[in-house]
Ligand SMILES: NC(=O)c1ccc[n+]([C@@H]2O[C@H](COP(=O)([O-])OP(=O)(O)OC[C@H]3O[C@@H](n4cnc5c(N)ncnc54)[C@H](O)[C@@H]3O)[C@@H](O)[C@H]2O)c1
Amino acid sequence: MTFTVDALDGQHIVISGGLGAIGMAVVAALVRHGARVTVNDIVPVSEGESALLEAGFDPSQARYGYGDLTQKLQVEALLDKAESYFGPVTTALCHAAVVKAAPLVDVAEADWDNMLDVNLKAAFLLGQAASRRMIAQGIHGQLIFTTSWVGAVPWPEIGPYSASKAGMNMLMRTFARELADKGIRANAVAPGIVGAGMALKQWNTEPDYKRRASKAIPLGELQSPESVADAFVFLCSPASRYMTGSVLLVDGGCSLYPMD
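May I have the structure of the chain above on its own, in the form predicted on its own?
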């Protein structure tokens, strides 16, 4: 990435679900470019703090904030904690997500509820609470959502996840429409098939998945978490200042054509 090291200087960014492989790559990129970051997840506080220290983050750059963001009160508690760390939040990055693979005819109701709660409801609650504070504090900030190419292109066996990401795209665009006159923007990053987490595990252990995924990526290789992080640096930077309501596809071409 060729942005200057101070491209995000003065920003305080909250990221939900930030301790995963992609989230940590995003945090590293944001910190490297001058932002201060409150990293949310649902592991105990001692484990979250240790994870950030072990990854090399100084507490003056990144702090941990526990919270189950499907619960409104815990969202507010997270933002209170974040403000105590680094002051008012300028960008809320709604990143937390879960996925469990199964054909739609086999999806359990509890799994559907969990994916929609974590992926979509939590994004709504964080976006709502953060934007309310930005309005009250007179901050011209931004909401950024981690969506996916599968929000527009069906991918076998992750129907609830895809539905949550399609919903997130409209959630983001509605935030953008309603908040523009208040100086608050909303955008999204839509990665492709990232070489981390569940996708990487399936790539390494499921030959059929690897065959399908290989055909789905025109650029021919799994996406690196760092390429996802680069997109977030761009959206968080002044270079994106005239963007709102946009889904930034960074998917290696996965969405260019339907699967066979």
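For comparison with the form predicted on its own, please write out the form predicted together with the ligand.
FYI, this one's just the chain on its own, none of its partners or other molecules.
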């Protein structure tokens, strides 16, 4: 990464689901470039704070904010907490997600609801609450959504997840359209098949997934979380200042292939 270490100076970034596998790499990269980060997740406060300390983050750089972001009141509480740590939020990173694999004919209603709630509804709630505050505080900030290459490609057995990511891309584009005249931008990062977190779990536990995934990456290797983090550093930096409404595809070419 060739951005200077002060590329994100003055930024206060809130990331949902930030204690996850990719999230921690993103937080590390944001902090390394000068941002202060409020890291949200759903583990108890003592556990979240310990996780950040153990990962080597100084509390002057990264603090933990508990909240199940499918709940509007908890989204507001998170943003109150974040402002008490580091002042107004300049970027809200809607990153939390869950996946449960099954063909669509077998998907249980509760699993559909859970994936759409955590992935799409929570992104809407955080994007809405953060942008309302940016408008009230006169912040020319940004909303960034973590979507996926499967938001545009029908990868088997994760239909509700893919639908949620497609929905997030349109949510992002609508925020971008509606907020542009207020100086607030919205963009998305769409990673490929990452060798960490939810994809690695599927790779390790579902032989059929591993068989398909091992043939689906034109660049030939699983994506590193650091390569996802680099895309966030770019989008959070002034280098992206003329971008709004974009899906930044960082997928090693996965979406170029017809699926087997």
